[in-house]
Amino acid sequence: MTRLGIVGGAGRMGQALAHELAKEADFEVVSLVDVNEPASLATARWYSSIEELSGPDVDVIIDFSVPEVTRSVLQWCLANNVALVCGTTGISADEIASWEKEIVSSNGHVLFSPNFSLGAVLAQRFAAQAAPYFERVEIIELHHDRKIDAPSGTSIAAANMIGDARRKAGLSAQIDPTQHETLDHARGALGAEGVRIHSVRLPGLVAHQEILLAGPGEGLTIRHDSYDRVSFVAGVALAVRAVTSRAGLTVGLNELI
């Protein structure tokens, strides 16, 4: 039985994870960590900070909080020899990469992913496979209006994978044909290898992404939709089951599926 602690346990994602992961026969949700008291505790105990938690009482920490909290969670996990599965948004790729040396020197086990939806991960993989065969690629990502970062980590990761695939195929970076923006930033953010990313934030959405590929006379759209936060549970469960056997830092779910 793997004992789980969830940081950000009072949030919508934390509550969804606590409820769904508790249904798994090999998991026990024992701790919810949040400055706010969770609406539902079930069999878990509430802690207002990670420092209140005792390392021997938990096997894996799942963190869906905010960057400033995640930094202290990482330090606590390394100090207490507890594996960490992290899905916090708003952390730069450079900062995540900077964790690696410390994680390795501490014999830590950390898995970070910008998205735990298996469908989203597969959509990125399919787009990377297709990208070398099309002249241009752009990304539209749509999220709920409480998301604090834009573009999303998922769309940045997708642009990076697409850009890497194009480079390996010997293609040069995309050059935007637009000569003048009538309104600033109308063409969106500039991602890897000239892949443009357009962010939408509206109430009622959860997480959605369209990757649009185009060439002479044709186009291909790869779209993924998360209609409910339960869509991330399978990926989190996969990560929890794998993280303790993967030493060091693992970024993304690609190597697990």
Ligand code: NAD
Given for the second form:
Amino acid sequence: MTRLGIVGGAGRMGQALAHELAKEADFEVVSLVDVNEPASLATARWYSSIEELSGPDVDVIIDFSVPEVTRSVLQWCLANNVALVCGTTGISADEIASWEKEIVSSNGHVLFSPNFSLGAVLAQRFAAQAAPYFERVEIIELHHDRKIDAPSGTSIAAANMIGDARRKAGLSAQIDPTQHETLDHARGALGAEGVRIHSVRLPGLVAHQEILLAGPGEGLTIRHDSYDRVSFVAGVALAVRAVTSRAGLTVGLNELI
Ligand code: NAD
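Structure of the form predicted in complex with the ligand, please, following the form predicted on its own?
Once more the chain from above appears, this time first in line as the rest of the complex follows.
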């Protein structure tokens, strides 16, 4: 039985994960850590800070909270020899890379993924496979209206994977034909290798992404939709089951599927 603690346990993701992971026969959700009291505790106990937790009481910490908290969660996990699965977004790639030395020197086990939806991970993989065969690529990411970071971590990761694939194929960075933006930011954010990312925030959405590839006379759109937060549960379960046997830092689910 793997005992789980969830940081951000009162949040939308924390509550969905607590509810869904408790259904798995090999998981027990024992702790919910959040500054706010969770609406539903089920079999877990509520802690208002990770420092109140006792290391021997949990096997894996799952963090879906806010970026300002993730650093202290990482340090607590390394100090207490507890594995960490982190899905909090809004943390820069440089900061995540800077964790690696500390994780390795502490013999830690950490898996960070900006997206735990298996469909989203596969969509990125397919886009990277297609990218060398098309002249241009742009990304539209669409999320609910309470998301506090933009563009999404998933779209940045997708642009990086597409950029890598284009570079490896010997393609040069995309040049934007736009010479004048009549309104600021009309062409969206500039991702890796000139891949433009456009962010939409609307009520009713969960997490959606379109990767648009185009070449002479044809286009290919790879679209993924998360209709419900339950779409992230299978990936989190996969990560929890894998993290303790993967020493150091793992970024993304690519190596797991
Ligand atoms: P949310 O705002 O509903 O939940 C965040 C929770 O963190 C809140 O309950 C808040 O009280 C809590 N929190 C704030 N400060 C804290 C602290 N000091 N200690 C403990 N808890 C604290 O947000 P959400 O929709 O549940 O998303 C949470 C994070 O997960 C976001 O970064 C979001 O982008 C990310 N997310 C990632 C994936 C993925 O697949 N990687 C999927 C969905 C959401």
